[in-house]
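Encoded as structure tokens, the following chain is the form predicted on its own, with no partner shown.
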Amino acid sequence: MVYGQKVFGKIDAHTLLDEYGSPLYVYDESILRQRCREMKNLISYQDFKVSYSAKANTNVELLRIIRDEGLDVDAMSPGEMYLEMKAGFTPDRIMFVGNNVPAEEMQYAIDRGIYISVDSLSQLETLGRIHPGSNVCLRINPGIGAGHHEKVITAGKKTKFGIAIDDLKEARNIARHYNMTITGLNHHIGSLFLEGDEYLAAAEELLGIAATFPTVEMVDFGGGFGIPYRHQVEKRLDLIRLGQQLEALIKEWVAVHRPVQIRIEPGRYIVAESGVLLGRITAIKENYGNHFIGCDIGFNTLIRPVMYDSYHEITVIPAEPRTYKEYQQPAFLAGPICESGDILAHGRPLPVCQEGDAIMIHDTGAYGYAMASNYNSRLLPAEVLISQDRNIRLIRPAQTLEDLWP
């Protein structure tokens, strides 16, 4: 382990951490813009647009940059609409991908002439009956999922997304009743996927819907598009080859169709690697040969672990140069919530650590900070971007005691 490991390569993490505070979500804006370069340039097909799914993470100051790569957005609450439009978003290039939500969300959205997603038959009357006459998207659940967790299959016999494709009749007689028109349909079969079979062949599923639907002008083939946690075991999703596979069933679709507006909407993919999360080691103990690495992250502030048994990979920095032993020991790396289930990795080999010592969580740009919570009435942290021209940059102050009181 070397000593003043570099966040990114750029920034010692103890400055960050003495200047900014423990915890500590540090951004880096070169790999964020790289990533949306990436998605956008996925396929060659003139009307192509990336989406990027905000719930993953939406940080004003970061989705200014997705904007200004020229992503647009998706919405799941009237509060990342308004977090959307603080960073610039225009209505026209926010959809609103709403589940279970009640008329005044979707009444928001009609207010500021955002498009609407809809993904029950209940949900569609209920937009019929506050905006008749309007256009809408269906979201589909075409009966095939995938993800790295069941918590995070959102297509399938057992997810509750989507409309089943046995009640697209059904639709169709509610969108009829009420006047509204069918433009749009999509879907999202599930996260983290790192081998394009299944989105491939749930894309071929959802074009072979919208040959149904004469009025659809936009198919939304959605995200999941995962990243390698695991860096020395997972291989990087290969982007060319899904890309060209893609692009080749689009275009055979239109040439026996009609031309459509084709959209994907990843989160994890743009926003996870462009983030880090730093602490502090706060402690060290064995529990009946157990050994416990105590520090101040824990599941208030990344919850991934503990939520879907994630894995993140772990460095250690130390506070001060010393040699560590050749070996490095089996050790449970435990938060500060008073919760059994706190905890960061399980039994996973990590070097002899000291207190003082800082950890760097790698790859928690996305469902970070976004997830994290106040739970044992702890503060949130602050978040920092690593300019290009590598300038830090505070872009939201860490919580203080009198925030959590109104």
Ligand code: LLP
Contents of the next structure:
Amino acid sequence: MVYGQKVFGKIDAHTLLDEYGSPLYVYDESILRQRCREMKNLISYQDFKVSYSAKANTNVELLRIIRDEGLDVDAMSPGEMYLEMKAGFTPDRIMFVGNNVPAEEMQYAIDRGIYISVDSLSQLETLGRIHPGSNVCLRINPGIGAGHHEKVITAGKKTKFGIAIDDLKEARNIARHYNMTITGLNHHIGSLFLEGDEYLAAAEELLGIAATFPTVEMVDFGGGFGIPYRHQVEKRLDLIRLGQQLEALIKEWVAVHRPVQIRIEPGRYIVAESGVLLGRITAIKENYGNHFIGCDIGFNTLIRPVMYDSYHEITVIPAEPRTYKEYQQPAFLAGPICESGDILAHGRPLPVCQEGDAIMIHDTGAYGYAMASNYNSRLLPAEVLISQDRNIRLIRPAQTLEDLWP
Ligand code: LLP
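Beyond the form predicted on its own, can we have the form predicted in complex with the ligand?
Entire complex below, previous chain first.
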């Protein structure tokens, strides 16, 4: 935790809040581009594509930067496909990874020539009925799951995702029945790993399955690449080591079988660290011996701490210079939502604050704005981008009351 720091070392938080309002999401273009490049350089295998998992953040201006860096995208809904096309992604650079979607959503993708991944026998039937003869990708549930919280483990026996290995025979039958060709296999075992072992094990398993599908031309290992939310304690994911191990796995497989396109689907890794959330302290109080710092950031603006008990580093930026002094006891940082669970940080050592001080919640570029809501009829905040030449640009205005009911 740092006391009084510029946003991305570039601009004063109060200047931004005065100009654009509070709360405010702020993004840094240089970091975003850097993370895109790190993922693109993960392996040197020639037919390798990085498909940004846009659910992490669909701001069209950020999507444009990601497209400019040469990444493709995945989509979970017509809304995401729509925004991606707005950002200039052509349909051949989009994959619709549906889960329990209605036929109309598949039709939206079909009408635009977007490749579809289905993740149940029933969804494969639906696609077969509305688009017989098509190419299709199967999302496999490899029986291995991983993730930072039970709610984000997306493979294994207890999750709703993917086609179980035992059902693959039936999947082949359905595809044959509708004259469909299974040209891709994908999976996503879960979100946020900082050690690559489970990712590698699952990738190996998926390649093993691909060996039994001679028509498969593309294998997608999914996302999940973590970032160190706890700056002092957690180590960065060792991308060099993971890349080498992945590369070895792929090369070995290709030597025995055939060339295949390899894809990965990082969401968080691409955008998380390029975003911070700024807010203002609105109230300070002592409630029966507990110290509460009230601010204008509730779980309507950032839900991760409430939904997954996620930890984000917090910086306090005083309204005017003061000497640093920490509270005698750990503090609770609470938002304005009418629920007792609206707590951003539990029992955290924080500096003595005053009303009007700014706070900066770090690493909120992924699953921040994307998961924000209008709960309590609060308004979605603005988003601004600090460009590479340090210009500041509004990339989405804050909502106004009329947005709640025109
Ligand atoms: N591919 C698929 C099919 C996915 O379901 C996901 C995430 C990703 C890729 C990207 O995963 P990532 O690289 O971002 O870990 N809201 C949660 C994370 C939910 C992730 C859901 N699926 C959070 O804030 O931690």
